[in-house]
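Single chain ahead, written as structure tokens, the form predicted alone.
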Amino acid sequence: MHFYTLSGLTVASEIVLPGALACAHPAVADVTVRAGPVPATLAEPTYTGPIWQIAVNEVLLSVPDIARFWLKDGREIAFQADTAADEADVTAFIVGSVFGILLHQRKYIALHASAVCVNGKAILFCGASGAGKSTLAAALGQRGYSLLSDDICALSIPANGAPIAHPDGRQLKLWANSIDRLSLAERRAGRLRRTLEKFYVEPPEATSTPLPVGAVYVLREARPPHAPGIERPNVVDATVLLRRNAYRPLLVIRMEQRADYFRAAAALAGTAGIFHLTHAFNFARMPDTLGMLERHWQELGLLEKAA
């Protein structure tokens, strides 16, 4: 068995999970990953989609030409790979979409986000694929901000106090162009999937401690009518933004978590803040974006203002 930490959970896996942080053998793992067999359908699904089925405490995900994945009770992931599937494709789904679904099963707030540590607080960057979450986290890493999570960020909401972001322990996932432009070639590890020019990248520094959330930014491209800047939407819009940036938003509805995300949005709005970060999708403007963020963190009291 191989042992890892993902989203603050210990994982015992029969196969190597590239990009995940190895850990010591836990007494009891939170999650196990094992090879099949996996049923073609669930016995009594309550919801059915093109490639997924949901039942009480079970989710079946069928990815054509790659694998079927069976998630049970938020504790077990069984997979049955297609005979022609590349192992890297299978593991990419396990540490990505499949683990995101498992976090929903465990009733975490699972966001499509990368996060860094700023003075003991978790700063989250949400957005769709291609919005620049990982690239922004990597650029901030070069300024000395340690990585908390990449692509998936799991939050828990205590009865009192700020929501908590759990350290993910996985490497950054960056396109080859981002690696070149950020001069990270020496930190590049294996390819994410055989058919993609996307690679795992070791961050300069990573945080392994759960942190209260200091701010959540939803990334948006700077183009008319949106100019570069940071703005705070009203509470209603912030609630919608948070749910839209869940990891697989449809699951929030199908797994009856809308009320959980509403409470999370209210908690974040009250203790941290949810913001639009409008920035240019342009490496030449990256210093402007980083400077804009640091000035905002000074305004929020997360960084000391320059003398």
Given for the second form:
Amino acid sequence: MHFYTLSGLTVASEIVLPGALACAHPAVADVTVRAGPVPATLAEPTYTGPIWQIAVNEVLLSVPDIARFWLKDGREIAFQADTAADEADVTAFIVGSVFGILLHQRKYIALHASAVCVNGKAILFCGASGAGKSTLAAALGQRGYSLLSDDICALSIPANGAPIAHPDGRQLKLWANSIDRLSLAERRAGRLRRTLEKFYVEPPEATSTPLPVGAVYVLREARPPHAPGIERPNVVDATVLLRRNAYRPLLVIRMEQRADYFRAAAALAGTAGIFHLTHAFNFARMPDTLGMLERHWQELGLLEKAA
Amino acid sequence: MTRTIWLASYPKSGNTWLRMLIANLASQDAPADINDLPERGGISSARAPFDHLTLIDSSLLTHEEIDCLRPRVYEKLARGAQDDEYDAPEAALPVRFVKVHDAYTLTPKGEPLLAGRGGAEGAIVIVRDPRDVAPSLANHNRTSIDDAITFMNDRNAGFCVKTSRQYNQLRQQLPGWSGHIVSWLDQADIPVHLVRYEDMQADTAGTLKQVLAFAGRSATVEEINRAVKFADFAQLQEQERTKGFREAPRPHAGKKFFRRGEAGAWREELTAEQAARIEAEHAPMMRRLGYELAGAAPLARTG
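Which structure goes with the form predicted in complex with the partner chain, now that we have seen the form predicted alone?
Everything in the complex follows now, all chains and molecules, and the chain you saw is the first one.
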């Protein structure tokens, strides 16, 4: 078995999980990953999506030509690989979409977000695939902010105080173009899949302890009518924004967790703040975005003001 | 149940104008905000609904693997799954119009990318004289007109095709101007209503009325006339001038989405050689659609 920490959970896996942070043999692993068999359908699904089904405590995900994944109780991931798939095809999905679904199953507040550490606080960048989460986290890494998580960020909401972001110290996942534009070739590790020009990238520094959330930014492209900048939506809009930036909003509905996200949004709005970060999708403008963020962190008291 | 109708066109052929006309059917006192249309079926190639409905990350898939799954997404959307359930409209719209630039192609597994009858009940196919498309496409793609013509003549062309980066949208195959149109006109899965941009310009209200009749959406004469007024090209240009257009090319000095919108302006914008290159490649489809070839006839001006 191989042992990892992903989103603060210990994972025992029959197969090597690239991009995940290896850890010592835990007494009891939170999650196990093992090879099949996986049924083609669930016995009593409560909802059937295009390539997935959910039932009480079960999710079945069928990715054609790659694998079927069966998630049980948020504790077990069974996979049955297609004959045409290689191991990297399967593991790319396990450490990505499948683990994100598992976090929903475990009732975490699972956000589609990358996160970095600023003075002991977790700063989250939420957005759909392509919004620039990983690229922004990578650029902040180059400025010395350590990586907390990439693409998926699990939060737990304590009875009082700031929500806690769970680290996974995992590697960033970046497209060849981003690696090139950010001059990160030296940190490039393996390809996610043989057929993709997307790579695991070692962050300069990673945080491995849970951190209270300092701010949540929802990324938005600078297109009319939105100009680059940071603004704070009202609390009602912020609540909707958080739900929409769940890792998979559809699961929040199907798993009847809307109230949990409502409470999480209230807790975040009260302790950290949920903001819109509107930025240009343009590498040449990245320094502007980083400068805007650092000024905002000074205003929020997360960073000391420049002399 | 809400019917789904594709608004299918090669880029820069009037698709957005028709969407604006349809969106303004519901406008009472003022034109619909071009950045916040009340009827927003989005575009078939949007990435977010794919990820949202499949639960998987499309950035872990190749273009071909995504294509194999796209029919499943369109079937789900056509059966009433909202691509964003938090914003589900309170009253169901009679017709869901969805913009498409994808050619009508088959996936690597041999099924229609757009799911045939399972994805939509019909398609409104909008075409425009390719000689007018070329300068508009050059403006949109930020290329020279010659490069735009090369793109329009390339049977392997597309939007969002690179494999080294991620786009907001999924890959759209655009197998040449003629290849794109023939893919839509000659498919046998769903009925087609053909609209020529030039006819839409000459008789906007009449064209809109026919479009709505095909789509099974009722509208009064007053609603149609008001929509024509509110979505007038000059009105759209004015909105873009004052507040920008979210669907315009990425911010770039001088590049507008609603650029010129005239029929036949190519006579001033293309050289004789450029017009000839287009006609040489696309003459059969131009004839089929009723676009007169200039042939070797002298052109207004060159350079």
